[in-house]
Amino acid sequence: MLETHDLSKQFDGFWAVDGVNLSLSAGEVLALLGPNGAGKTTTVRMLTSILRPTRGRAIVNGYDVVLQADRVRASVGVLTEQHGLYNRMPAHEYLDFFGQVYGLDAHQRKQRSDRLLHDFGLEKSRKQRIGEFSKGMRQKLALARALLHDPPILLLDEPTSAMDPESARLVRDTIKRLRSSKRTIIICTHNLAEAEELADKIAIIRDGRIIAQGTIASLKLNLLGPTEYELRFASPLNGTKITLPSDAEEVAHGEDWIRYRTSQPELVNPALLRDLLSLGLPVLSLQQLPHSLERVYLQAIQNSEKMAAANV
């Protein structure tokens, strides 16, 4: 659904995006990370045939952004991070303008639009001119109008910035209704669990360049070793010593309790317990610490500091 070889972009002489290779497969989300500035929207304005690449190439929904722009603008929905809306017109003209646009008949025009606004709380509002919506509701509004046309690859830019927590998961469930094997989504956020919750997918982008990307859990693993797990125990262990098997390392310890990793915790964790219970210490829990989203990213950005240095 979505593939780029090498895409680059150059502005007087400053390689705003430079080597990004990305595949995406239909069905799939990914979510792009990183910090102001990484490359993230020049990225995704290649994507849908906005800007031109320098180098390289970028087929969406099976077209050439630059040899067949049209064809691509028609295949992409996009929330942008400045939306355009039209402050002197209502709601619901403004989706049956943008459905001409599109190319959808009256029918097509009024049903959908009548679902989107619907579906985002903004029925209420739709004879209400747009440059008396809240940010929150223009965020909506956007969205619904990069819905309209039902596109099979949704390029979303900050898609709950500026909403209430309410509106946020409005949001974030109508992106997990809209994941299907047809529709490819890629999300544009700092909201790491946001990220997390919604992606199949990460890439990490900085300075232009992706530095790491994959699955959440490969990530994890790669950048930060296997899980680590806690071992509380109901008193302090006055300095009992507790041995670890040998697919288990150390992390940290405390007086009543320790942490360790292991890459093996189906094997590793059901026969530390039986052997500290053999010897009655008193096992209060055993729980799993999650490598969190933050972590991966931080992790990432470190390397590629550490990785710029050592080439200087």
Second form
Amino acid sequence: MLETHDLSKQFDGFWAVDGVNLSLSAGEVLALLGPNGAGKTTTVRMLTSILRPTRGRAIVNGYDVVLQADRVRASVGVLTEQHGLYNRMPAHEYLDFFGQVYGLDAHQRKQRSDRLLHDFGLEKSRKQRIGEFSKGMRQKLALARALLHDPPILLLDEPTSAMDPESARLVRDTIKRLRSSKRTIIICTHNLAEAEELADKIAIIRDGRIIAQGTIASLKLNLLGPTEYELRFASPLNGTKITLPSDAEEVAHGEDWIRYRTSQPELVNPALLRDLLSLGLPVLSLQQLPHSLERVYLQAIQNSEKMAAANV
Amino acid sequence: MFEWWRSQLGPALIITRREVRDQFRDWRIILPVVALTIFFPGLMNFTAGQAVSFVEEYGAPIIGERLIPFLLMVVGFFPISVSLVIALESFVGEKERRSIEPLLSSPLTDLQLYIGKLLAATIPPLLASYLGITVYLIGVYIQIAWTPTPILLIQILLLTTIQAIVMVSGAVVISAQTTSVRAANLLASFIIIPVALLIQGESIVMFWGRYHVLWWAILGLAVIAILLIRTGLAHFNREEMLGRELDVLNLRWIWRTYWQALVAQARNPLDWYKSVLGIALSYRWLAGMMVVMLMTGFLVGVAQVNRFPLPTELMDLDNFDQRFMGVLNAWGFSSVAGAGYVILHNLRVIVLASVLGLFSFGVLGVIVLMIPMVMLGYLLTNLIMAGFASVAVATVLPHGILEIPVMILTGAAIIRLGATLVAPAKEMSIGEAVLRALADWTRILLGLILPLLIGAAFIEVMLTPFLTALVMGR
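Give me the form predicted in complex with its partner chain now, not the form predicted on its own.
Starting with the chain above, the whole complex follows.
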């Protein structure tokens, strides 16, 4: 559905994007994470055929971004970082205009814009001028514009950045719905919780290069190591030595707790619990310690800084 | 072809409709348009009425006869001045408001976007202009029962329309190439000044009563409009529009680009010279065009002989050889300094023609080079008709053998330079394309034109006068 091979862009001798390889199938959501100026927007602009790659190629919905630019643009719905709305236009007229631009007939335009305005809670403001909209309303209208022509591929730059929690939830639910209807979606965001909630895959980009890429679980495993677990007891162990199974490694322990990591929790955890209960130790709880995406992100950035320093 | 244009125009009109509707929501546009459409023609009616009363009282009816059509042209022009403001804002305004990216991400082609914007900036002011003309004509008819001839009315309508298209297409070129509305407004001088001069010229024509000259103005403006639209389309670049954030004068980049193109990766002077000959060969079609233009200039000169005959006393060649040499010797013409003067004079003309050519798609540069050929045609024909064919040959041929190829080469290089704006090389910014064309021009100048000019100048000061005197004395 969307593939890039060595996608690169140079501006005045500076590589804004350098050798990006991505592969997404229908119904997959990729969160593109990275610091400001990392190359996220440039990548998105190449995928919408606005910028021409200096090197490499990208295929979007089966079309080459250089050779079939018009078809690529027709296949993609874009939510740009700046919403780019026409302030003097009423909301319904704005959607109608973009509907015409994307070649929809009058009936489709009316039907789809009414539905989208309703879905995003903007139907009461449909005749209001966009200049009078709040930031969140503008963001929702821009998202409605991106969805208007029912594109198979969506490129969303900070889709919930200016929204109140309720609106942000509405947008996230919309994205989930789109994913289940087999849309391919790329989200550029700084909101890691949102990325974790929505994305199937994560790509972390820094200085134009992808420094980490994969499913959230694989990234956690690769960057932070095996998952950690914490076992708590109802009372202090008073020096009782806990022997962990061979596939587990102790991280730390205290009077009434022990923390360990394992890459095979399905084998280690039941065996350990069985042993402890047979010894009559008062197990209070066993829980997985969360590996947050934030830790994954920071670790990836840290690793890339170390590599850059080593290269210097 | 018709189908293709229809398929392009349909989406372009979507842009046009939106923009026109948007303009009519902006009181800052509506107010001047209404004022220039309704009140200004009224004022012109009053002026026309007063002028007629004045000439009726004091005579000189010709002033009234000429003033009324002139005011018709002015009434038509004023509303279209608004088009400049709209057009200057068309792309760069959207860029500043950050609303351009969704449009650039849409499946509209460059041509559709460009034509849509062009029409949006042209149509409302033009309609206002037609309305203003109508209001003025009704007013003048009611006041003094004056009506224009159908031809004059067609001329004024065509002139107004084509002027609007020229101004808008020029302004859209600027708008698509700048990064801020402020920069676009500053660059608008390149449109305002020529248009102001044009209007002054048209005013002279209208007061002079030579209305047929307006057809030439219409034709010339139509050519310029086509070239400007072509330029705008050739340089329309989504990437540049979105990627360029600042208009920075990067002297180092300018010099590097120019120098690299000038040196052309040559390993030694011979290698470089071969590349110059390569450029000269690639100009063969342009050189052919230049030969035709120079011959046309010569024939125009020949055609003026009967209209403007030389006074007979000027053709008195008794003892002319002695007088001629006396004058040249008094100047110190036949010397190295004389040759230096000739070289500097010719170089000045070449630089002037090139600068003018760069800003006029080559047209003015070629005209500058045609002027000596007009003079030559006129003078040689006069000499031949007076029976001095050998003198004519002696005064021109020796240095002409080198100077005429110089004119052809210079003209070809100027046309190429001017054409850069209309048809730039792919994958290059407008600045880079112009710098490379300038480097090519410099290579031709240094490698071929200058050596030929030096040779021609020494022949002109050392050989031509003696041959001329020799032939005259015979």
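From a predicted model like this one, the values you see are computed outputs, not experimental measurements. If you superpose the two forms and keep the largest set of C-alpha atoms that fall within 1.5 Å, you have the rigid core. Numbering follows the first chain given and starts at 1.
With the core held fixed, the Cα of L279 is displaced between the two forms by 2 Å or more.
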